[in-house]
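One chain comes next, on its own, written out as structure tokens in the form predicted on its own.
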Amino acid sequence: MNAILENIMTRRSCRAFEKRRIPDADLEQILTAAVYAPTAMNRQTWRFTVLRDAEQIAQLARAVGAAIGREGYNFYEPDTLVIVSNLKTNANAIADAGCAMQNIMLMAHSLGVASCWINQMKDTNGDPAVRALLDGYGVPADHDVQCCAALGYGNPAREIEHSMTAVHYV
């Protein structure tokens, strides 16, 4: 089987991370994969804000949890959280983020690093408490958070059945 297809077919989301640090060299490769993702009209107006401090991640998770009414929300306590933001005026921001996230998750998987796509920031990045933290972490004021990647080591979720019946040839 083609190595890229095998990587795609074996990657799963992880929702329980170990307390183990991702090596800097591996994280650098993951972030390089992110910035090499395609963007609409090659604008590359995104920003990848990387949090590696457990207390910063927990603080942001608590603020997001309060904004969505989920006490104890914690982003699954990853080693690293990559916040993917883009200009508020970019009509293709979520598509650009999706391409970057796919690259992040596949590169991570190829290095033995687990990942999970975090959606809650898309709807909460305008909350005053969340925005104050984002400002403090250097997320540009003219950006909206599109999504986040929780990264670390752990056990991925269960196998999921996929069906080629979703494919329709004309």
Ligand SMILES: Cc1cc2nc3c(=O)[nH]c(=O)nc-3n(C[C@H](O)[C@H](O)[C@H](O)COP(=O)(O)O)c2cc1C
The other form holds:
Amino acid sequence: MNAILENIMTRRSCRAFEKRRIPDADLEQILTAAVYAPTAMNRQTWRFTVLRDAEQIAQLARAVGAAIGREGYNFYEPDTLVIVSNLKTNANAIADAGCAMQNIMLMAHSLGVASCWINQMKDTNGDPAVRALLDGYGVPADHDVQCCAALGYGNPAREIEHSMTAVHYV
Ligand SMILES: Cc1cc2nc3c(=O)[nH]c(=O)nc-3n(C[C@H](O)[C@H](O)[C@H](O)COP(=O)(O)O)c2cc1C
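Condition change, the form predicted on its own to the form predicted together with the ligand:
Up next: the whole complex, starting with the chain shown before.
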């Protein structure tokens, strides 16, 4: 099978991460894949803010959890959390972020690193406590968080069925 198609077909989301560090060189490749994703009109106005400290990740998760009313919320305690933000004024911010996220997840998978899309900061990044932490981590004030990537080692939650019936040739 084509190697890229095999990588796409075997990637699965992970929701329980081991306490094991992703090597810096692997993380660098994952982030390189992110910035090489396409963007509308090649604007590249995004930022990838990388948290590698467990306490910083936990602190942010607590603030997000409080904002959404979910006690114990923890982003699945990943080794690394990549916060994907973009200019509030960029109408294609979420589309650009989606392209970058897919690159992140597929590059990670090719290196044996598991991943999960984290959506909860999209609607909470305006919460004062969440925003104060984002300010401290250098997420620009004129950016909204579009999504995050939880990265680390672990096994996928479950197998997923996909159907070619979604494809309609005319
Ligand atoms: C836009 C989007 C938002 C998602 N948000 C979350 C999330 O907040 N938490 C989570 O555990 N998974 C999230 N996921 C992962 C999906 O649940 C997952 O991709 C889907 O169930 C298919 O499973 P797979 O990734 O293993 O193929 C999200 C995926 C996408 C594309």
